[in-house]
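Single chain ahead, written as structure tokens, the form predicted on its own.
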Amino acid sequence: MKITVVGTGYVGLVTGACFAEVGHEVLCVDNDTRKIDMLKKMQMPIYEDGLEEMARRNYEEGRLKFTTSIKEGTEFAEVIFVAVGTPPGRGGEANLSYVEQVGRQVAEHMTSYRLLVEKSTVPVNTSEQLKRTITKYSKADIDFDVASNPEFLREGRAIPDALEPTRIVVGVETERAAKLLRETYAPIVKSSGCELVEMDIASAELTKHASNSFLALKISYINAVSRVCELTGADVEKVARGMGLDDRIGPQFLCAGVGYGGSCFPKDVDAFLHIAADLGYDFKLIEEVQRINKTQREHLFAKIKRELWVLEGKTVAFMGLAFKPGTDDIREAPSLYFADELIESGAHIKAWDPVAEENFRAVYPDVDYCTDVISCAKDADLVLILTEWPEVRDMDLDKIKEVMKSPVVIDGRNAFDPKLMADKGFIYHSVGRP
């Protein structure tokens, strides 16, 4: 088949790469000139873990393609995937301006019947304003359709995801628009051996703000537990595995820690709390999921603070930028918080990260940047475990002791086992753990 893919984003990208790794023609398009420029030349303008192979395995066979003509993109394909940035607004509330803009220039250039698939993450209904959108300014009566398939990848396991997926969610209204996705994720349900669940399109999406807001859900949960532990004594990494064992509950996402950060959970649970109240519905639960994670980032600021009594002057090691290991991304990362409070208060920042700090370094260029994590630790007053990357947890303690000032660790991702720490003569602090 041939696919269109609108955006080169984490999801248009991903999406893209993996269409044409499976056999289909892809045509990515962008109207962000520099970065089509850096993609034609195999440039990647994110980091995600083998996507750079996969786009250049495909570009030179010639199943991948990009452009900034959304002309070109709309003649090119009967199937064209809306991955456009759909940003919180002011309220939280998606703004969906991007969505818009392809729906009405699709209208204004196809001849023939086209499918546009919603794969940003949009409110429950938007399809209704993009099918008005495409009838409004189409230049003839064309047929067309507007489907919903939203998309389930976690940033730095984006390639896994997409290739062999839990399941594939599209909500269509009819059968030549069902028949169109059936055939485009053919290779991969016959790969993975994933469900196709067809539904309405309402339903459709509704169903990622829902999971998102729910795993979310589950990680406020388990840090709110974490509190109760240090109250206690008790060790929330033994109560989350009683816990995940109950096939019911199940273990992903009961780590406690600094909270959850990046580009989808912050945003979505922002999004699904506005639909509700559009809707007329006060959903409190999800307004205590996000105090919850703003609560979680400030009583480790307060654990901080507490060791160190005065911070001017005071120097802590960043070990991580980035909101999770495995991406460079650093929106909403807890990263952010901490050094936003760290240089209000007068201390110095050293900072290591494998592949964040360009973007870190785009926010905060006065922060001294390292190349490994003993350089870091260097005359710090205090290390601060923000990301659990294979670097940080292998790191050689003995030697990070040494070369620090005071031996302080705070550790945002229990990274490192308590008594080890002790044993290794760490003043160690850690969430939810005696």
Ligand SMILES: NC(=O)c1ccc[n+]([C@@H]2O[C@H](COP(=O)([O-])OP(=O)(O)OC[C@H]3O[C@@H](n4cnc5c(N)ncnc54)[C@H](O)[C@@H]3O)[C@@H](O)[C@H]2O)c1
Given for the second form:
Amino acid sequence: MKITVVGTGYVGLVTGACFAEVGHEVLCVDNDTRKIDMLKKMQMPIYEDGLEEMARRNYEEGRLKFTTSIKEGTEFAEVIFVAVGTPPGRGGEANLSYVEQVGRQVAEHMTSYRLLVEKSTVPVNTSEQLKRTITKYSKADIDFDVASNPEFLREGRAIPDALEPTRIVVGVETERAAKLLRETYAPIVKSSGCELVEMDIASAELTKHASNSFLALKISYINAVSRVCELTGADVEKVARGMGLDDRIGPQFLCAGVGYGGSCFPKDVDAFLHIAADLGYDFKLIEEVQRINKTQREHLFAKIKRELWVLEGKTVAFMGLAFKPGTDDIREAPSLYFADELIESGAHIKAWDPVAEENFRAVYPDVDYCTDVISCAKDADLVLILTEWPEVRDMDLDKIKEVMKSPVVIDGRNAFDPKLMADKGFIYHSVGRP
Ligand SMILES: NC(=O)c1ccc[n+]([C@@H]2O[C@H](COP(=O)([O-])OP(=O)(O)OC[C@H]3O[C@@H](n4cnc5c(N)ncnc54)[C@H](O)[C@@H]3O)[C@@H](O)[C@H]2O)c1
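Structure of the form predicted together with this ligand (previous: the form predicted on its own):
What follows is the entire complex, opening with the chain shown before.
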């Protein structure tokens, strides 16, 4: 099949490369000339494990192409996936201007039937607005469909998630659209054995927000439990294990830590809250999820302050900047919050991250960036663990202690055993553990 994917970010580029990998002919469109120039030279604008190799193979074999022209993208394929950003608007609601822009542009250029598929995360009933937009801007009375196909991939595991998804959700309102999406996903359904779940568009749109908010809720729940653990001397890791073995609960997303970040959970939870409020439902439960997440960072910062007493002139070594391992994405990463607070307090920051340094440097050019964990810890008053990269989990603790000015480790990811850290002579604080 021929497929157009508009937006070549974390979702669009992975989706395009994976569709090409399973045999489709894919044209990726982005209005960012720099990105498309890079991609035409096979330089990846983002880091995702295995992406470069897969993109290169399909590019060289002619199944994956890139353009900045939405006209070309509209002419190229009947099925057009929209994977542009939906960043938070001023009040926290999703900013749909990029989605709307693609709708208008496709309408202007289409000359025969097109299926526009929302892959971006959008509020329920966005398809209605998209349909109205396409009808208004198309030059003639051309048949078209809009469908919803929310994306559930996780950064850092994006390729396996796209090729072996837990499920594929499609929201459609015509058999023609359903057939096209079944055909698009047939190779992935066949090789992975996953279910393609068909439903109405509104339900598909809502599935994405409901899923992400539920995952955020699980994280906030265990973080709230971690606070109770700290007040009682219980160990949240043990509690989580005891809970997670119940298959009605499950072990995933029961990791207490510094709280969720990234480009999806914070904005999608906020957007869901706004969607519900706009519809007249006061989703207080989600508001609490957000509040717990915010206080979790503040609580960890209070631990830093308690240990360092005066922050001015102290050196804090950030181990990890990305919001999680396996990605260079720092959008809404906890590292941003700590950097702001510490800089504001007059502390000096050293930082190490294997792939997110460049993105962080664009926001904080004056941080002292290091090439490895040992040089990062050197002369630090405190090590702050924010991303559980393997290089952090496996670091030589004796060496770290030796090079630090004072042996204080604040671990926002519960990456180490508190007893081991005590035995090694560290002053060690983690989340929800004695
Ligand atoms: N990042 C994730 O892990 C993830 C997972 C699931 C869903 N999503 C959702 O997918 C969507 C995309 O997220 P992302 O992280 O890939 O965003 P991103 O910012 O990495 O990429 C978006 C891309 O769209 C391009 N773009 C914007 N307007 C355009 C236009 N009019 N024409 C062509 N290109 C345009 C931008 O230049 C950018 O390259 C969002 O709605 C997000 O919520 C993201």
